[in-house]
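Heads up, the chain below is alone and in the form predicted alone; it's given as structure tokens.
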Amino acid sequence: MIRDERIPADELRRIDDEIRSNWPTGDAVDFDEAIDYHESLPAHKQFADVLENADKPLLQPRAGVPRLDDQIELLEYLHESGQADLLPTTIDSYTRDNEYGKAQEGLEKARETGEDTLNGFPAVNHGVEDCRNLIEAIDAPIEVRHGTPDARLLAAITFAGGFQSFEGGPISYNIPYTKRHGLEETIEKWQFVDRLAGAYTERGVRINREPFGPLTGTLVPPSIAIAIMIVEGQLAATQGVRSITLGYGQVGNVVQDVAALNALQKLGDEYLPDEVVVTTVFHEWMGGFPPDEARANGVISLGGMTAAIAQPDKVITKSPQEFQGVPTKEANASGLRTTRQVIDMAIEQEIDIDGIAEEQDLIERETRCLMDTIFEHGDGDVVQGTIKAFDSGALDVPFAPSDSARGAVLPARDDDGRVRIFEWADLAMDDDIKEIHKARLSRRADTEGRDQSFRMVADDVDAISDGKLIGRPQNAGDV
């Protein structure tokens, strides 16, 4: 039975030489030598420095192709004309399943055709020194992100291979990705990925961790997310991480993501340890985009609002062709340059919007609820805790594929656009909050005049693909 304790130093020794040995990449890993690669980069390249010390959001994208002199061109063009702050390389699918010789039949095909076989960069294939020649060609500090329920491999080649950030968790990338990894499974195996993180900070190379925020990206009620990047935090901070950004995904109405923001910062601070540095990052609206790339703008432009108004450390930002998938380098580009014009233009001003402290204060009591009960399924362990929570489904995340999480919870829009919770299920939470959910669906139900039910819910996931935030029916009265 796993608990949240930290990995002694012979056994993550011994699951270094067993992982390593998956693919023969792996052999360039060499601890100390790492060390002393990472402490060669110059500052303006240390990840967690430049994000903890920023004085606006900094913003970043999401990039990754298959062939490194194809990654190194795409990250060198969003740094110059798309003026990003920091920089991604995310991880192509078939690695993302430790399906290595698929990954590396794929860059080789790249390598010959001059194609995007893959979408992302394989790191594992590519190995420690490609991995640097990266580093070394970008001016600026970059990010693993991928979506792998097992990223020991990955972590160990490219921690040495000199990245200083790596996304994910064992939650976040699990509940939303799989239903071929249990939750136990991807725990212990993430225990791992951070007690190496852990392992660097230790020798002076502090490499920073950020669980996934969005989940499932479709309208998680904001508790269950921040309960859950609490509990992915804590459980980094137990192996020795000591620089770690909660994640947050856009739910599109300003006041509760603004609101959201400021709780999962505060609620960071309070339980994560004192040593820890939290930050956090806002990831832009993860659903449906309109197909037309003018309204997709005006998304991205929300985003940016918000993110003038909370002041996360990062935002993560979407492009205007978000609908068709892929973007091209100009719109990611374009992506980023609307997100900066928003946000160094409203930023210098003190917008005040009504609402804001009371939403915050129902999200944190909801969240403490969902913490409690965490602790109490797992008698103050978290990683028990959060086992057995998700299993009574007293923790839940909606929309789930994993087996691991019941699915059941339902969220639906109230008549101000805000994330409410429609079916509670066996999701723990106090009587007194699931009346004030009731109240404010029934307010939207009276205003369209219908009922309650699992249209409001289905209408919402679509709403702002079809250029709106709540999903009204064409016939509601005077809306």
Second form
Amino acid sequence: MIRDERIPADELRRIDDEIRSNWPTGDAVDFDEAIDYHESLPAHKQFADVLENADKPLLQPRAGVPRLDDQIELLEYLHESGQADLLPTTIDSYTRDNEYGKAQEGLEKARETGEDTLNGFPAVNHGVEDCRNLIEAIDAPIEVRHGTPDARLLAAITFAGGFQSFEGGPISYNIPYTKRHGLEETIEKWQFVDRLAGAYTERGVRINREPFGPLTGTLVPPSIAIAIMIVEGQLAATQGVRSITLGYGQVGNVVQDVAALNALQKLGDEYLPDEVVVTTVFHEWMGGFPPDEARANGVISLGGMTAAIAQPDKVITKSPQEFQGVPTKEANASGLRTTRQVIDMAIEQEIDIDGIAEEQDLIERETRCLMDTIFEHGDGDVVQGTIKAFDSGALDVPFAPSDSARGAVLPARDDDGRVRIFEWADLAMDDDIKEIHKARLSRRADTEGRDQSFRMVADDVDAISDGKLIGRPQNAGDV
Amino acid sequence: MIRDERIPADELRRIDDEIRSNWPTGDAVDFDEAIDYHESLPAHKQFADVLENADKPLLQPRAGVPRLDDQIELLEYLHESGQADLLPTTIDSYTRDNEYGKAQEGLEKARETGEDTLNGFPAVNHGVEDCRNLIEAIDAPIEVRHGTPDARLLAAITFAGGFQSFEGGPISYNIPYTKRHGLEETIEKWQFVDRLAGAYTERGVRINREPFGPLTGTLVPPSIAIAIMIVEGQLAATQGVRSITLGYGQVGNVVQDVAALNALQKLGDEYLPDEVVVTTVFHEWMGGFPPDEARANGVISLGGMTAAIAQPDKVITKSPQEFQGVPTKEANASGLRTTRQVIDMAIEQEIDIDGIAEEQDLIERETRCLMDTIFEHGDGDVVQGTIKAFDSGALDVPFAPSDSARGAVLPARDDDGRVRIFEWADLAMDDDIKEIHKARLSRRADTEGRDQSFRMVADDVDAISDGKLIGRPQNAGDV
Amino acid sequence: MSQTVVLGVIGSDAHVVGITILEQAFSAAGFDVINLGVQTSQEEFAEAAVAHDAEAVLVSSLYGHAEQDCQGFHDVLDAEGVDALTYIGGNLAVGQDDFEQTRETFEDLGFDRVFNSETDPEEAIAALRQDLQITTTEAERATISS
Amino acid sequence: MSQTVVLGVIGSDAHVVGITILEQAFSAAGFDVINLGVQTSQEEFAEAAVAHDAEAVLVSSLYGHAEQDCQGFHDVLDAEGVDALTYIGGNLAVGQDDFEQTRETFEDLGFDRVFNSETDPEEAIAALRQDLQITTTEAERATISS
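Form predicted alone already given; the form predicted in complex with its partner chain follows:
Complete assembly follows, chain above in first position.
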């Protein structure tokens, strides 16, 4: 039975040997040599140090193209023209499905035709040396971003390739991303990833790990996201990770977003072991964007404003072309600069908004309910607790495509635009908290002159892309 | 000696006849017929009613081109693609200088070549009928915006032409715009404009008047702007104007901007007669813009956010192309939609920021000092008081090019980014208020490790276009 | 006894929000909803319809490839002996300028009703009630007891 | 006795911020500043220099037409009998890529010193002190007493 226990060293080696044999580039990984390589990198490429010592929120975009030289050019552009502080390398879909053969075909075709035949950088196929060529070419720290349920080989190669930050986790890269991967399976795979990061950490090379906070990106109630962040942080810490960046996706209500980021940092510090340095990352709105760059810039700016107030350690930016999918590099850089301008104009201002402490208190109480139920479900073991709590529905994520989560919980905005829970299903939550949500949603229903119903949920899902925060009924809307 | 007294009816007629003889199009003005015309306009083109009854801030861009059909096309575009609620017609520079002959040449050349040979719409040359053609073509209220010291003929023709809102005033269209027009002269000219608006008002056609709040657009301390708005409001009210929109230009500190807009509304209601409906207009940042559309969108969005919190009646938007001058219609519409998105996402949120009441209180106390000194200088007459207070320096506007103001007052941002007064010169202000400003600026000086000096002023003037709010010294700046 | 509907997103489409809301709406209206979730194959729809003796199969598609994904769908249903109403809704064609044409395309493929992405769940429920000849009263009773 | 400088924006340029800050800086440094403001003609500069027996004439231009506005400026000064240092600063050319070339242009027009828009007021003050052979001590005394 899988439990929250550190993988023994010999088991680590055994799995490492096994997964590295899955693709020829695995051969080139040499742990000791990789440690030396990381030590040779200059201070401004040491991801965890740069992130943890920054005096204002660092900005990071999303970006990945198949060919090495194109990826270098893209990241250089985002660093120089976009003034990104941290850079990403987003991995292609075939690699996420462990289809290295198909990724190879795509990469070769990209090299032949010069076209982007993959939707990201196939780091496994590029192998250790080309990863290092990327690391060396770019004058800033780079994180691996993907969405891979089984990211073991990707981790082995990118860690040896000089990357010092790795997004994802067994819940956050499972529940929102795939339909049929079991939680037990992804937890096992990610224990290896974390254990490998822990092995580097033990040798003085702190690999930063970043659970994916936005989850399904669609009106996720803060406490659900935070509980899952804490669980993934705990799992990583058990395996020896010491630099953990907990994530949270903007819901668009400034008070709730600031409260959530505060709660995320506080509960992260509280629940994770003292030896872990906990930082936070704020994702600009991950839901549907307006099909209009001008309006999209408004959405992005509200994210920048929230970041200026909450001051997370990192912000993942969006581009004005979010609606249409992968942005041009110019649009990507534009999203970075819009965000930077708003943050830099607002961050020195004292903006203390009433009600943040109360909202934070509510989020913390909710999160503790969820953490308690996980603890109880697992009889003290967070791995078993997580699996069983998802199974019973005591832990759930709204709009989860995965069979591993019920997806029965439904959120809706209250009259102030804060995300509340409309349908609790079997989510473990104290009754008094449920009453608070119910009362807040009831106030909205009164304002709108309609019953609380799934119509609110549906309206809220589309609201921001339609130009509003709250999905009010049409007839009560515009003049 | 000119005083704050209503122009008698016969004198009104005499001046009206005289100024209408200055250019052939003046002939077509028939007051009684114009009243009928205004009454025939549908409710959604009645400017004052639309503005005063809106349930959220209405958006209005700037826009003016020489030819009628082009102006119609431009305003239609801004109304439809930009979703502007209120529309402008910006007048060309020759008309502002009363050079109707040169304006005529420009207009004829524009008609021949199809090029924009004037920087605005020469409404005097177009005359009553073409103004009405514009009013009829556009399905929204339209305001005349200009910058004309002697706008008497422009007012006579545009009022008869169906415009129901007219920007400007004797101080706000003098001090920031021209060097050598005396205040006494512009007050006399604007008394006629207001008296004419009052004559329409008396007959049931409320012409909305809007003093130009941003003044020099460069770090104007809120109390100075508000005092001048109140004076211009009083002068207009004396002449019979009953719908007055007081203006204020964003300084970029959210707390100070919200406090200033609150104070503007409160003091406007208090100082102006009960029969006047006082509304407020918020101008997005009027200082230097970043030479980068992405960053400009950030500046615009901070304005939108401020408007969502303060909820003025109207917002004058900027475009992302502000740096380069007159924007394309697409960029103009884009600034409108970015602003709309931010306002609509934030306006339903309860965002009560600490310290607004305190800042508002300070602004009100400062404004009362200035109003008191005007009253004293004029022995109870606001016209004489204004002229004499500007003359003595007791009333002053920073960075005023006009010889009518000392321009000796100098502002600088404090450590929170609020605009304070660094150099008081002879401005009439209580000592305890001066001490507050001094202490706030001293805190900034401490933070920056430098003395309070005009260097701060110079650095602050460029800060927003350089990507920050506060002009910190370079060496203490970025990492 | 309440009526059963099978619901799912066809093909490799992973858009989950729409069917989540449909599931809620049909459940609240008194139907038994079998939600197959995203990325559901033609065979899975057919098997579920048989296993649960479904009155209706509701297919959702939002990523623009519905026409390909539904080719031969009704043959598969027939082969499994499914005798149920079939509805489809969503963004059924990339750049669907003319919805009437899209409707015809999918009616030709064998669907009983075709909805665009703007359709309220209530509209689909009303249609299904009509097609299944459920009286509003019965349905309302179901809603109240749910 | 303190030295007098005449300051103004030449031509039809209305940029007031720069000279406002220069006025402050030169006053604080102990100079008597005659600020002619914006939109100042060549003749107005010359007249003011004569009337106030100025040691220096400081010309500002920010709208890119400085070269036109300054054609014949030194002839006007000579005609009025002005014997003063002349400095010019600001955005002196539209798209000034090569400032050295701009400097040469304006030195050829007769200016003693040419500054770009990035120049700190302190730099201009230091230059003027040097050109007028004012010792720093004297100037500092002036600053303290101001």
